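Next up: just one chain, as structure tokens, the form predicted on its own.
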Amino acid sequence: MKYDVKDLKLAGVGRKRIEWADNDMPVLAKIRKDFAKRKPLRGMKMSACLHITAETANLARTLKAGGADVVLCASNPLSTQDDVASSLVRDYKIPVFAIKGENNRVYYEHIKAAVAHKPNITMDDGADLVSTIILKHRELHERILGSMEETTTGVIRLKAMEKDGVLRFPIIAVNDAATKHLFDNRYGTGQSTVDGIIRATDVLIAGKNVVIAGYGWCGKGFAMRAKGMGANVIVTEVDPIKAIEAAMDGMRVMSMKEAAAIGDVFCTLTGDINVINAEHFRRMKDGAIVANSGHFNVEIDIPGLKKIAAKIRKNIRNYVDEYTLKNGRRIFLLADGRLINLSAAEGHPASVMDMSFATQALTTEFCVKNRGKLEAKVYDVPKFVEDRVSTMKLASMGIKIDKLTPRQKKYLSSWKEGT
């Protein structure tokens, strides 16, 4: 079995982390047990480009239990948990190509290894695997039944591919499922982003002006958590509807140019490029902390920051680089602008990833069952998958809800009854 991980001696610690996460992923565990009996993915070769975390490990175990031949590679150079990657190789016999801190060349070598698996199904977090296949591996286009996309940035890229007419196989936008973005993006990103910033800096959030770029589900989640910890939350937006929503949620809303001069902690969560640029850096106060929790590190204009810096000190703390500008002010950039919640912390808690990865697993089964029936476009997750996952999650939480009576169902489906 070919693989590339940091050190197999780390596997013992990794296995404990995988098992600990599994304790808080009851829905996925039930699906894994069902998959092991039915083998709905038998004969499928799968390549997954995901964050290699303990939670991802339990998804990989589930896919393998379903009969799939699974290979994993990292979807971000800093998001791999090396001990987990080692355990997947040693204890679960799942090939992994991922090392935390790998450079750009190695990152794409690992994606090439996942492509070399010649998959029937792919799974992405950011669409790097799919875009590589689309651009460089035409021989695989007809072979692939479908792909699942896990994050907002990836869905944006894939919809652009569909619009440009270059998409060659069906995509399921798992990120857009209610069982994913309403919980994973909001509560998972919200909590883990705060966690990553605090672990990297040990900063007190209370009383700080925390500037949040983007008020999508991830931005909302982070804003909610920062506000709850006593921060003065400032939101910057380009979407007028989201800006109004932020204002009515009690956040201060302004342009990044205005916010740059008063912010203490900045975090981008937009999926776009150069959200914080050189103009903004020049306006920041001494000691400003800048982080990103969007998928790619392009949200912060790091080349622009380097250009205006008079001095750069790398790694003054783990995941903290100090940039001294020509005006003498210092900017502290976290994790080289990469996902702070996965670089400096452990990513989303297992209990919220339980729903996301349960949705991933069942959507994979849906792709296999519907092979040849889906067009080369981006699809929503089927409602029956959403209903099954949410129902199982409620049951695992010991929560019961009401059911519509026949009379209520009839009323909701009729237009004849009014006042």
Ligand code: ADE
Second form
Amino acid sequence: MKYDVKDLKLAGVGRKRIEWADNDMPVLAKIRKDFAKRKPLRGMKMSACLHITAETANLARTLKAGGADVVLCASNPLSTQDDVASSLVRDYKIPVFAIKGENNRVYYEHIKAAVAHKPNITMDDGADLVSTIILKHRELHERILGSMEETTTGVIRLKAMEKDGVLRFPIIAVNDAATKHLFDNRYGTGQSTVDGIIRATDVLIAGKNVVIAGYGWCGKGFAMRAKGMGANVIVTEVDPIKAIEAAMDGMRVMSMKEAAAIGDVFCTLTGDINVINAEHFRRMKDGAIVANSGHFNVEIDIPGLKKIAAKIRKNIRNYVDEYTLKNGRRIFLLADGRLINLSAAEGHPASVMDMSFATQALTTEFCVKNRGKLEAKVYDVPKFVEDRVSTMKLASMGIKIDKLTPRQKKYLSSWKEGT
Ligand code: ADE
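In place of the form predicted on its own, output the structure of the form predicted together with adenine.
Every chain and every other molecule in the complex is listed next, the one we just looked at coming first.
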């Protein structure tokens, strides 16, 4: 078996982490049991380009239990949990190509290894695997019967491919499922972003001006948690509706130019490029902490920061680089602008990944069942998958909800009854 992980000796610790996460992933565990009996993915070759975490390990175990021949590669150079990657190889016999801190060349070599598996099904978190296959591996286009995408940035890229007419196989936008983004993007990113910033800096959130760029589901989640810890939250937006929403949620809303001068902690969660630029850095206070929790490391203009820095001290503590500007003020950049929640912390907690990855697993089965019937388009997750995942999650939480009575059902489908 070919693989590339940091050190197989780390596997013991990794295995414990995988088992610990599994305790909080009851829906995925149930699906795994069912998959092991039915083998709905039998004969499928799968390549998954995901953050290599304990939660992802439990997804990979589930796909393997379903009969798939799975290979994993990293979807980000800094998010890999090396001990987990080693355990997947040693204990679960799942090939992994991922090493935390790998450079760009190795990152793409690892994607190449996942491509060499010749998958029928792929999974992506950011669309790097699919875009590599679309651009460089025409020979695989015919054989891929479906591809799942986990994140907002990936769905945006894939929709752009569809618009440009270059998509060659069906994509399912797992990110857009309610069972994914309403929980993972909001509560997962919310908590894990706070976690990453605190682990990297040990900063006290209470009383700080925390500037949040972007008020999508991730930005909202982080704003909610920062506010709950006593921060004065400032939101910057380009979308007027989201800006009003932030204002009515009780956040201060202003331009980044204005916020730059008063922020203590900055975090970007927009999916866009150069959201914090050199002009903003020049206005910042001494000691400003700057992080990103969006998918790619482009949201903070790091080349721009490097140009205006008089002095750079790398790694003044783990995940913290100090940039001193010509005006003498210091900026603390976290994790080289890579997603802080997965670089400095452990990503979203297992109990929220449970829903995302249960949605992934059932959507994979849907692709297999519908092979040949789907077109080269970006599809939503089917409603029955969302219903199953949400019903199972609720049951696992011990929560019972009401059911519509026949009278209520009739009322909701009629228009004749008024005042
Ligand atoms: N994305 C965010 N958090 C994650 C986690 N814990 N595992 C995999 N992907 C993630």
